[in-house]
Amino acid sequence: MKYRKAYEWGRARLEMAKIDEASLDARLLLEFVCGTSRNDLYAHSERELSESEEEKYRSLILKRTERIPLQHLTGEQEFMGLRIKVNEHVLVPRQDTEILAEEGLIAVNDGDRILDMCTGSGCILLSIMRYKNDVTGVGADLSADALAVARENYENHRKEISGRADFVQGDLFENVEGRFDVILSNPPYIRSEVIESLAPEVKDHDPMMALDGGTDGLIFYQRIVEEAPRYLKAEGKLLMEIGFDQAADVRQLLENGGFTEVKVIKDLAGLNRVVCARLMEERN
């Protein structure tokens, strides 16, 4: 089968399965199998796929029609210019979360000590450490499997990072030590009753512990806001990703918890996505 014909077959199969962005997924899977780039679809459309390439491509396309996430098939997702390894143990990094990382780059100074709570794949922590100098980072997560992925991503990008990262397992701050200049978190924030309505790629393949934010979606914000002051330095900053309809509730939690300078950042779609706040005084 020729390159373009393979792509057209893959796109048609994904469209029949009602896969969003069928054209994009068909092309990315073909590039993954063949080690090619977007230009090859136009410049080398008559290239003949080998038997093994065609077999692998057909297999991946059929798996994608079963709503297995594209990133689980390729094993990676680009985030802030980094290729991040992903699997069923971590959330697939999404473009919305880049807003949190970008705000983190504004909040974090060279030489700071930062904590990424609910680190998952480590994408937020590593993207900030890549673009800042001599940052000491800690990634915390309840899942040992997620932390194994985060550590692997750290090792894969260690040459690009000037600081040092450590990873700790525990229930939020359970095994975290010391104080930080900045704490960042993309906690579980989806209301329990909403999860069943999510796309199959999310509800059936993302880890449930990284999705379920309890009855009102706020349980982890409440805990983080309550516990974070014991781990922040004076004038330390707390940044969290939020659901589009959670800004007012999270703002109230922060203001009641002694945080100031609370601001809400919108994503590219104009939806509330990140909340930032400052702690004026350290607490014991």
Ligand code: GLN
Given for the second form:
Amino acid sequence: MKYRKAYEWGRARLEMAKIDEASLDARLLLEFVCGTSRNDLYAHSERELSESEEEKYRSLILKRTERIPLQHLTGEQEFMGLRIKVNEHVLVPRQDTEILAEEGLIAVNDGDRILDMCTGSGCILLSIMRYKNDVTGVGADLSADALAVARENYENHRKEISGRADFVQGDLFENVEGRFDVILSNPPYIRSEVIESLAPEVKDHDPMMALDGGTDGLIFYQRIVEEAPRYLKAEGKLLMEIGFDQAADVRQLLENGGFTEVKVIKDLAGLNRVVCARLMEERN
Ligand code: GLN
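Structure of the form predicted together with the ligand, given the form predicted alone:
The next block holds the full complex; its first chain is the one shown before.
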């Protein structure tokens, strides 16, 4: 089968299965199988696929029609320009979360010590360390399987990162030591009852423990706001991703918890997505 024909077949199959981004996914899977890039669809559309390429492409398209996320088929997702390895043990990095990473780049200074709480694939921690100099990073997660992915991503990007990262397994701050200039987190924040209504790619393939924020979706914000002060330096900052309807609740938690300069930042769709706050004095 020729390259363009294969793409058109894939797109049609995905459209039939009502996959949202059928053309994009069909193209990305074809590029993944053939080791090609966007250009090839136009420049080399008559290229003949080998038998094994065709077979592999067909099988991946069929898996995608079964709602297996694209990123689980290719094993990666780009985040802040970094190629991040993913599997079923980590939340697939979302484009929305780049807002948190971008705010992190504003808040973090060269040489800072930072903590990424619920690090998952490590995408937030590593992208900040990649674009700052000599940042010492800690990534914490309850899931040892997620930390294995984060460590692998660190190894893959180590040459581009000047500082040093460590990863600790535990229930939130359980095994975290010392104080930080900045703490970042994209914790689980979906209300338990809402999870059933999410897309199959999310509810059946992202780790449930990375999504479920308890009955009111706020359980991790409550715990992080309560515990973070013991891990922040004076004037340290806490930055967290939030759900679009959680800004008022999380602001309240932060203000009640003694944080100041609470700021809410919107994502590209105009929805509240990130909260930042500062803690003026160290607390024990
Ligand atoms: N933003 C993610 C989603 O909508 C949820 C991530 C999270 O709970 N931290 O699927």
